[in-house]
Each structure stands twice: as C-alpha cells, then as structure tokens.
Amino acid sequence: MTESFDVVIVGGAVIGSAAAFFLAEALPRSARVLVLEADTGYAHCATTRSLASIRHQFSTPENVRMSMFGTEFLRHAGARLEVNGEAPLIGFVEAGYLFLATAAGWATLQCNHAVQRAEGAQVALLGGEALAARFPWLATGDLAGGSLGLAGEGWLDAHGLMHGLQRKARSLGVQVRAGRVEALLREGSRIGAVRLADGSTIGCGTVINAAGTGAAALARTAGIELPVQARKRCVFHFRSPEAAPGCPLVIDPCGLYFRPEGAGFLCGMAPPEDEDPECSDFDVPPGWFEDRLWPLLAQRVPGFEAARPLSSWAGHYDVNVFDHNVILGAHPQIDNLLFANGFSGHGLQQSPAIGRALMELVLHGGFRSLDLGALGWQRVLQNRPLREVNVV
C-alpha cells in the first residue's frame, strides 16, 4: 500500500523547510507532513550558496512586505527556533544596503523610494554631497545619490536560518527524508502522489514544488510549463588594505556590488544577458573578478585598487524569466499542487513570508496576513509582467 501524507513538500532548502516549519506550527499534531531533498548536504542549492541577504528596497509592494517580515521574523528567530533549549545560530548583521544612481538612474530610484516609504520602510535618499561625506571612501564624482536603508537590511547565515527552520520543524513533527521525485502523478484536476527516483510512490493530499532549479523540471511532469531556469550567479572573497567603515551593502549602477564579510570583503555582479544562459555547472569564469570585477570595485572605491581575491564560488538562481517574481500558489488546472519558484534571487529574505503564505493557502485556501495574490498564476496566463526593476 502506498505511503500517504497529508503535505508532500518537494525541496527541503529554505523554502521547503519555512513551509514545513509554518505547517508544523498551524496544524495539528496528527497531521503528516513529509519534506523530500535530493540534495540533503545542501551542497548545491541556492539558498547555501547566495549572498545571504536581506532588504526591503524593491520596486514592488510585496516584495517589500515580505522582506519587512522576513526581518521580523529573523530578529526573534532564535526563540522561536529554540529546540531543547538550544537556539540557531542566524548571525543577523543590520547594516543596510546602498543602491547607487547617477543621474540617469536617479528618477527610478526615486520611485522606487516612493513605494519603500509607502510599505513603512526606514530608508533614506541621500545626494552626491549627502553620501560623499557619510562615506569618504566612496568615489561619489557621477552620481546623484543613493537609497540606503537605515534599518531591517543586511545579511545573516543561510545555513544556520535554514538548518533552524528545519530542525524545529522535525521537533514539531514534520518528516525529512533523502530523496528525489521524479514526477507527479496528477489524476484530472489533482495530483495524486509523487514518484520518487527509486520507483516508489507516496500519496499527497497536497503538493508544495519547492524544488528550486528543478520546479520547472517537476512541473512539466505534471503537464504545466513553469518560466523558471537555472542561470549562474559567482560570488568573490576578497581583501583590502581599505577598510571602509560603515559600508552596507553596496550596488553600485553597474550592477556591481559588495559588502564586508569578516577582515574581507564579498562581491559579484550578474553578467550580461548575452552571457547568461541557462546553466548547470558550478564552474567560475577564469578571469571574472581580476579582469571585470576589479576594475569596476577600484573605479568605486579607490582603496580597492590594493584589493587581492581570496576565493570564489558558484551558484544558481531560479530565474522566473517572465518577470523575476515569485510565482506562489495553486495552478487554475491543479488544485492541490501549490507553487513557490522563481525567487530570482530573492528566496532567502523572503522565506518567512512565503512559508507563511503557503502554511495559509494549505489552511485556507487563501492568504490571510498578507496579500500576495498578484505573484500567483493568472499574471503568467494573461501575460500581464509584475516586474521587479532592483534585480541584483
């Protein structure tokens, strides 16, 4: 007889394990939830190899909202997390992001203000003269300002968020297992169950496609065709003679960005769209940081002229190609298969909030602390783009 559970969640990165966790908490203790992670080291799943980051500045609302509470949460993550008396480890650093505009960029980061202050936001819009003093390390000659936020950005452990929402979903019950689905089984408007990679089947009374860089893969077993690829994303360790106090995490108009890490500092920046094709190594271009990147960090931040790599490493972002927001919910042709794909980069800030979100949907069949409705599916089905302009 085939094994049976009431959520069936498939990927068990941040994602997966924020709804595991959100479910464990709202549903009764008699309630089967199950976690399936092809990947169980984690080793190459987005959420362990971003910048691990967080920020409320975007050009959408909910984008906006869900960051807000995604900071929320990780400032009382460790009580809430606590298992046995032991508390994660989140290593939430407060220190702001700095997007950077010159005059060509400037009315867009005004807009983009505009809706930050209007979700309640604390960020602030400062002039070339307002950041060249605030910091005097930064080469502020073509800009025209700059949007920092003065509180709730910064960056945190991905390990220890996710590990935490795992571990405390498993002490409230939730089952974790190694293993990877190969298909779902729909039956009409349904899907019934879940094929794993060895041949065995376990039955659903609904389905949550956290698979990341799969989902597409996994959606199209059930016949739908989900707008998400892999595209490459490689992060630089870095050293300098400069220590430039006070700095946030900086995005500068070229797309270029960095922030401290340790005695270091960390930096990357996305390629070129002719240069970004859907991908699966993890491979690190030879020559990305001393022929592009360091040209652009010394033009910034002169100090950086002395700067000498230390690593690197590459991951992949689940790009929802259609316009780089989250699609979140129910399919019209499925009913108990929810989706959460396509974070462009922006999964792990957003965690709380959609394992939240989902946890209600599975309720309630729909959102009850925030309305998300406009990242689900009929957006992509009508073909009307919610675009996020700050992609980083």
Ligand SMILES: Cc1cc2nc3c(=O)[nH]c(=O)nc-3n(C[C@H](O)[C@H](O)[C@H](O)COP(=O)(O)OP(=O)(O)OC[C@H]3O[C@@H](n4cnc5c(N)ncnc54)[C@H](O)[C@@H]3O)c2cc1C
Given for the second form:
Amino acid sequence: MTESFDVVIVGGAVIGSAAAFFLAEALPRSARVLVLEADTGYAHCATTRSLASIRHQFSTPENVRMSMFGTEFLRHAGARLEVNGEAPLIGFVEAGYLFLATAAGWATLQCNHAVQRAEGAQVALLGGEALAARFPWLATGDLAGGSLGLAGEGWLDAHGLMHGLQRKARSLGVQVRAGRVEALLREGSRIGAVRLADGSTIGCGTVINAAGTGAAALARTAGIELPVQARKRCVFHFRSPEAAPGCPLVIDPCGLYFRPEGAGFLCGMAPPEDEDPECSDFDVPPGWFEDRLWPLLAQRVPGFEAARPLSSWAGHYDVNVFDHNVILGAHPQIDNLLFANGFSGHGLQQSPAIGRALMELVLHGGFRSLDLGALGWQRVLQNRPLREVNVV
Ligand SMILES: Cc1cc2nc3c(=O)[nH]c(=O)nc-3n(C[C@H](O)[C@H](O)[C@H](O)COP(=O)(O)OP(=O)(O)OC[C@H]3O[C@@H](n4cnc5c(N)ncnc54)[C@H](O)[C@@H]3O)c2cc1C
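Can you switch from the form predicted alone and show the form predicted in complex with the ligand instead?
Full complex below, order starting with the chain above.
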C-alpha cells in the first residue's frame, strides 16, 4: 500500500461531492480527503438523470427537515460554492409542488400536511373550488383538493449542483480521482483499505459509501447486505401548444407527475410494482408515453391533448426496498464505514443535508445539526421500517 487518506469517499456524484464539500469546509487543511469515481463522465449516475426537483411535502419529519435545509443551501449556493469569484450555475426555480387527491386520498394528504406544517414548511391545502380557480387549465372534477407548496419547493440543475460542490471541494484541497473500487478490505470491525480495479490499494481512516446503485455490491465486499436495488424510472420531455400558466410540479393521484422545463414539460410515472424488477439497462420501454402517460396527461390537463413528445431518458432509482428511506451512518459491525444509500428518488434534494450529516459523523461521531438517528441501520436490523408514504 503506497498511499493513505483520512477519508475515502467511493462515488463522486451529488452525495459524494456534498460529503467532500462539507468535510473540506470543516476539516483542517492538513486533512486528506479522496473521492474515487468509476465514471468521471457521470453518464449513468442517478444524479445527472434525475428530474432534479425539491419538495418539502414528505410524510416523514426527517425528510421534510432535510429538504428544508436543501432549500436554504440552494438559495445561498452561489456564494457558498463560489471559486475565484465564479459562482456555479444551479438554476434553482422556486415554483412549488402540487399534490392532488381524490376523496380516497384526502385524509392522507391532510395527515401529511400536518406533519409538514409542524416542521415549518410553507404549504397550503386547497379544496376543489380553490384549485379550479387558481389553476383553470386543470381538470378538477374528480378531486377533493390538493396540497400546494408556497415557498422553497421547485427544481434545479442537478449537474450544476454536483459540479459546484465538487469544484469547491477541490479548491479546498479534496482530491478527486478516476477509479472503480472493487473491494473494501475488512480487518475485523474496520475497513483498512480499499482495492481499486487496477489492483492498487489505498489506506483509509474512514470510508463513505456514496456509490448510489453500486452501493450494495460495494457493501457486499465487506460482508454487509444493503437492501438497495436499481429500479428503472423514465422521464419524458414534451411540448404543448396550450400553456399552463404558473404550473407547479404536479403529482396526480394516479402517480403521474409533470412540471415545466424551458418551453416544454417533463413528465413520468413509476411503473406498477409487478413491472418494476431490479434493472441494469437504460432502455426506455416503447409506447410508455403514447399509451400510458399521454391519456393520463390529457385527462388531467385537457390542453395536453395536443402534446407532442420530444425526447426521453431512463435513469436508475437507488431504491431502499426495506422502507424507501436513506440508510445513513455506520453498520454496527464496522466502525469506520459510513453509508448514505437507498434514497429511493429523493437523494438530490437531500444531498446538502446528507453531506453535512456525514461530515458531522466523521468529525464528531454523531449528528450535530439535524438528528437523523432514525435513518440509521438499527431500524433495518431490528425490522422497524420508517416508511415514507410520499414516494414519487
Ligand atoms: C429518473 C430519476 C428522477 C429523479 N428525480 C429526483 C428528484 O426530482 N429529486 C431528487 O431529490 N432526487 C431525484 N432522483 C434521485 C436522485 O437522483 C438520487 O437519489 C441521487 O442523485 C443519488 O446520488 P448519489 O450520489 O448517491 O448516486 P449516483 O448519482 O447514482 O452516483 C453514484 C456514483 O457512484 C459511482 N460508483 C458506483 N460504484 C462505484 C465504485 N465501486 N467505485 C467508484 N465509483 C462508484 C457511480 O459511477 C456514480 O457516479 C431521481 C432519480 C432518477 C433516476
């Protein structure tokens, strides 16, 4: 072994870059932090294939708090991530989410609303008539109402955030290298080193698993079973001759979502569970837009009858099949391996909160700002799921 680092971060997309940034800010300049990234083009990671949106409308207080910190971070990211007078282009648009509910889902929406309000989120419940008055382009006949984010929710440039975090971390001394970690070399209750695909090894004080959908394979090399699987999610870009003024990110009761993007719109929907196997390819299934999404779009927004598809892509959600929430922190069997995996579709918006939390775990051995203890391994090992109801 020729080299050793205080912290080795495996995976350099948004979570790895956020951890690197917060560590670089907090640690003395003499500390050695290394990010190892298998694909420095970031062609297939979830971060760059994401819908890149942020909401406060979750059912779990921890998720609301993390996203609220995400908003604060995004609002000031230009100044915080500036390097040599140049601020990153993050393109944060605060335009809100609108969760719609039929009579069947209204009680759940109200319940979630109470959780969000208790955390200080600025959200409002609108009945059917108020919805129709505010969004006249929306078909509301079957709806009991909706929950609208009034501030702090919206969308951003995911690549811009990742790049900005990484660039700032580098400017503060973090090293970022191309390299696939093939194995975590375990010595009893510690990881002594990581082994790369070229056979070289690098010693480590702490290792952070930020490998996204590669996290379970990485954990397995250290004898840990991480319940995270890749699930395909497709996003479709379309244009519509009919405008939808003031359109937020709309979540239909059937699971369909859509939001503006430039002069057009993005939309998508999770497949039913029995059509959602673990996946490895990035093919967009034929007919998804025309046969499945378009009829639903036109049902909710009659003006979308004239929608025209422009392009599409597939990405992989890093799904925690245990309870759809991140698994954060050390496994009781290994002291110096920190996990931040299984975001199940909401990792981009949580990246600032998770980066800060990982920094606190490395520096202090515990959380200092948000208490995210409920998101640790104990719940998995003791079979106590912390379920997030609002998974999109
Ligand atoms: C279609 C889609 C829409 C989404 N929409 C949203 C949204 O609107 N809002 C939101 O908050 N989240 C969204 N997400 C989820 C979000 O993108 C992810 O949760 C988040 O990007 C996870 O970041 P990450 O850094 O953990 O993983 P990734 O972005 O997947 O990055 C993992 C990195 O680790 C590297 N890696 C893996 N294994 C190794 C190894 N062994 N050695 C070295 N490097 C390795 C990979 O090359 C990759 O670059 C969406 C995801 C998808 C797919």
